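So this first bit is one chain, no partners, the form predicted alone, shown in structure tokens.
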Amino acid sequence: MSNPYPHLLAPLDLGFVTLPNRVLMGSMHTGLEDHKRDFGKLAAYFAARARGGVGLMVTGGFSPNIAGWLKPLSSRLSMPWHVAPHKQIARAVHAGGGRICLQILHAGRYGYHPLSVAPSRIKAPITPFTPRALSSGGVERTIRDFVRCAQLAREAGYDGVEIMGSEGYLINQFLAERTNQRSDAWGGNLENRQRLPIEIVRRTREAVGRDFIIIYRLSMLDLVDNAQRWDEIVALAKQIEAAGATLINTGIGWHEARVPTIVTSVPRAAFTWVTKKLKSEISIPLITTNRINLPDVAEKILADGDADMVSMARPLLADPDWVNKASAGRTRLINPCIACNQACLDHVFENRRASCLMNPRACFETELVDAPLARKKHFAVVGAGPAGLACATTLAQRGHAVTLFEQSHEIGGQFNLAKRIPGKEEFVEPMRYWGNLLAERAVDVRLDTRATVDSLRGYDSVILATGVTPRTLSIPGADHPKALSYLDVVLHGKPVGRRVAIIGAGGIGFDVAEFLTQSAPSPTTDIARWSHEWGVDKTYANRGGLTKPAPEASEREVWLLQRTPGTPGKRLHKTTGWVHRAALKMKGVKMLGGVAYERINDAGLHVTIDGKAQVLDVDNVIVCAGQEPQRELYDGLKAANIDAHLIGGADVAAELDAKRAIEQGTRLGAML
């Protein structure tokens, strides 16, 4: 078979080693790095990606000293006795045919602990701790710590290191005037501010020799005020190359930046333009990153000359066999990353182990394993939403016969709502994947079929994944023509007026507000429009690559209301909630908490806010007030002595939790 992706799958010669393809598994903390007891699990996680064909991997960040911790007692490689646990990671990756670099990350003022240090005593907005300013001697000790960490990584068997110089961590803090207000040899003019990364790379190369990969993660687009100019970034890149770096990786945005960089509403490959902008300035290979999730996207980036290599982290959480499937022309079976962040980054920021909404086995490779198949059974799965699809395909993968009943004309369940929301176009991809997987695993799919107790007799077991129904509103006028459910609006396309009140500010309420205020097509499909809306300056005329945001005006006036006091959206996911709140704020949506709903009539929605009665003169009231489990079949199956299991929304209907639904379906399918 001819190579389906000739640029993506081409070898990359680094002089002393040749990588088999242009795929870098980028660094991402999983929570397994913080304790040596978990290194066996971490080794299995990386080994699965090595067997899956990834050209080069980078670990989550390891601090070179205690001051550089991300949090107390977190990942660190700084002492000889730290080496032994790492050896099992390197051995496992090499046994799988892969290569791996350890990322050296000093948190600087982003450290969530009282021992943090920084160029200057300036607190970051994302941590409560004010850092201590490093002395000149402290800077020198920090450089030595970086070098020692790289030497220990080589001793542990790693193929190289990535020096983390972006995302607003310590090295990045030295580069920007906003965080470096020193007047000594490490601050002030450009040469002094750039001295730290150059010295780290130069001394690391001297210490590890020529046959060891050094990746430098260069912040090419800070996306914060008073940060680097483009000419400064070019100058630094040239110095880093001269100091001995093997590869330069692209870093986008500081963690405190108010521009989204990796969520699903960011267009695919939205930042490769900045990597291309640097490409003519240096001669070593450049890696580009952010929102690259499928082979055709990666192939186009490389074919267009934007970069020499592509970095992906979350897509390789979703599918460890991503590269092998691309190589074999089986792209249709790649489990997609939808950039939801719900099980990966959200978990990490909540001090939980990372995984993947689409692949609950990620980071659980040694735990979520299939039970031995004692005998082939015949299962009925009712409902082709995320829970049912996960369970049906898992059962079929193990060798069971599976019949999948779905009363609608298509698979996907609630994902068919999500894919219609501007900024959530990625939710189309799971249906592509699941549809192909059902065919691949010979699942008997029966669409437009309502299962009954009688039709479910004769199966070894029945899994009910019948989902949810919207909860109705219990106020006078709930049946008024102005009142619509979110299904009416998003799924059935009922007309909505220009003035709208949304009752319920959970995830569904925010999605409906996005649906009603974003113009079509969504900016998610257009990098230029999206950049304009969020204030990303592709001309790089300003420091940090920022310009004034210019959001497109909404055609509707929208109120987003919740009963609970406080600002709506506080319970949204940690790493994406702020994006939704900011997007709706740019559209002029009025978000109000502590609202009592009184009645709906011709005058509009009658409410009480802070003890004051008001009437919102709206054309429509859209109800997003939660869901109820849809499980009418369950009692009938039990009465007929048919073994039955509830999963997904049919089990628990609190919000629309695809992460829990898919994990529950996968675990049940692996066990039965």
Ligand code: NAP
Contents of the next structure:
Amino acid sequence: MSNPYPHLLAPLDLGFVTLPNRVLMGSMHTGLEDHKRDFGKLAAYFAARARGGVGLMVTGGFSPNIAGWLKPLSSRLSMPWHVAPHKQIARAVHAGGGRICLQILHAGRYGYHPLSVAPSRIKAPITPFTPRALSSGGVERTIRDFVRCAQLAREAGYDGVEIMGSEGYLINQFLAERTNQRSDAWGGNLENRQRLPIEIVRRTREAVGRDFIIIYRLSMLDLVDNAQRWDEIVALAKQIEAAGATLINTGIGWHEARVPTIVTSVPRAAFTWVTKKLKSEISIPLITTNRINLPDVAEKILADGDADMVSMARPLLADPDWVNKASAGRTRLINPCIACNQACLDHVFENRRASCLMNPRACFETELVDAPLARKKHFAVVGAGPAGLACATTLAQRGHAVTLFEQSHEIGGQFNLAKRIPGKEEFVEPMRYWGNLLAERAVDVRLDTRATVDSLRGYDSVILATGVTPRTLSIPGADHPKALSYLDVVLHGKPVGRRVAIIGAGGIGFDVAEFLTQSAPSPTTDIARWSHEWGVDKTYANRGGLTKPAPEASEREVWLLQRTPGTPGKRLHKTTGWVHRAALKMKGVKMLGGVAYERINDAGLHVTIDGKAQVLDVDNVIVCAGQEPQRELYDGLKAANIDAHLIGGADVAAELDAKRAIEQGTRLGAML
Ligand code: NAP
Ligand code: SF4
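Output the structure of the form predicted together with the ligand; the preceding block shows the form predicted alone.
Complete assembly follows, chain above in first position.
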């Protein structure tokens, strides 16, 4: 078979070691790094990706000292007794045929604790703690701590380290005047501001020898004001190369930046242009990153010469066998990362273990395991939404016979709504994956088929994943022609006027607002348009690579309403909610809380806000008021003595949520 991805699967010779391909599993905190009792699980997590063919991996960040903690008692490698637990990670990865570097991350002023330090005493907008300014002796000690951490990593058996110099953490804080206002040898002019990373790399190389990988993660696009200029970044890259780095990885955006960098509405490969800009300036290999999720995207980046290697973290959570599947011509079976952040980054921010919405086994490799098959059974799964698909494919993988009933003409359930929302084009991929997986595992799929109690007789067990129906309103005029459900609008394409009120500001209300205010095709499919909207400047005229955002105007006037007092959107997911709120603000959507709905009539939507009655003169009122479970079959099956299980929205509609649905479906499928 010919090589389907010649650039992606080409080896990379680093002089003292040759990587088998151009895939780097980028650093991502999983929550398993913080306690040594979890290192066995962490080792299993990395070992699965090593067996899956990843060329090189990087751990989540480990602090070189206490001041550099991300949060109290978080991951740190600074003492000889910290080494032993790491050995099992390195051993497991090597046994799986992989290589792994430890990331050294000093949080600086992003440290969520009172012991944090920074170049200057300037608080970050994203933590409540004001850092202490490091003394010059403190800077020297910090460099020694980085070097020591690298030496300990080598002792633990790692193949190298990544020195985290981007994303607004300590090193990045030294590089930018916005956070470095020192007047000693570590601040002021450019040479002084750049001294810290150069010294760290130079002294680390001296300490670890030539045959140890040093990746330096270089902030190529800060996306905040008063940050680095492009010529400064080039000068730093050259000196990092001279100081002994093996590879330079790309960092995009400080954590406090107000430009989205990794969420699903960011176009694929939106930032590889900045890596390419640096390529002709240095000679060591460059790694690019952000919103690269599938082999054809990665192959094109490498074929176009934007970089020498691609970094992906979340896509390898979603599918540990990503590389092996790409190599074997089985790309159609890659479980896609949809960049939702729901089970990975959102969990980490909530101090929970990371996993993956599409792959609930991620970080649970030793726990969410298939039960041995005692007897092959025949299951009926009713409903081909995320819950039903996860359950059907898991049952079939274990060797059970599975018949999947779906009353509509397509699989995917609620994901078929999501894929129509501008900025959520990525939601097409799960259906590609599940469709191919159903065929691969020989699931008998019956589309356009409404299951009945009678048609479900004869199976060993029935799994009801019948989903939800939209909640309807009970106010006067709820049946007025102006009133539409979100299904009417998004799925059935009913015409919508220029002035619109949306009742309900949950995830779907926000999605519908985006649907109604974005012009087609969505900017997510066009890097230049998207960059223009959010103020990302490819010409790099200003520090930080920012320019004034220039959102495209909406053709509609939209009100997004909720009964709960306060601004809508507070309950959206942590790492993506702010993007949805900012996107709608750019479109002029009026978001109101504390609204009482009175009635709908020819005049529009009658509401009371702050005790004042008013009429919103709108052409349409779109109801996005949550859902009710759809589970009529359940009672019938019970009455007929048929073993039945409820999963997904049919089980708990109030928590209609793909993450919960897929996890529940997978767990049940692994157990029955
Ligand atoms: P939801 O998040 O529960 O929101 C329902 C909205 O309807 C709330 O704003 C609620 O606000 C309002 N509401 C509830 N009962 C009502 C009633 N009787 N009359 C009028 N308003 C009522 O549900 P959803 O928007 O349908 O989303 C469902 C799930 O889909 C979410 O939980 C999420 O997991 C997922 N989802 C997420 C996203 C995202 O994060 N971007 C996008 C799509 C879907 P008040 O009670 O304050 O009026
Ligand atoms: Fe990707 Fe979402 Fe899974 Fe995170 S939870 S790895 S963003 S699919």
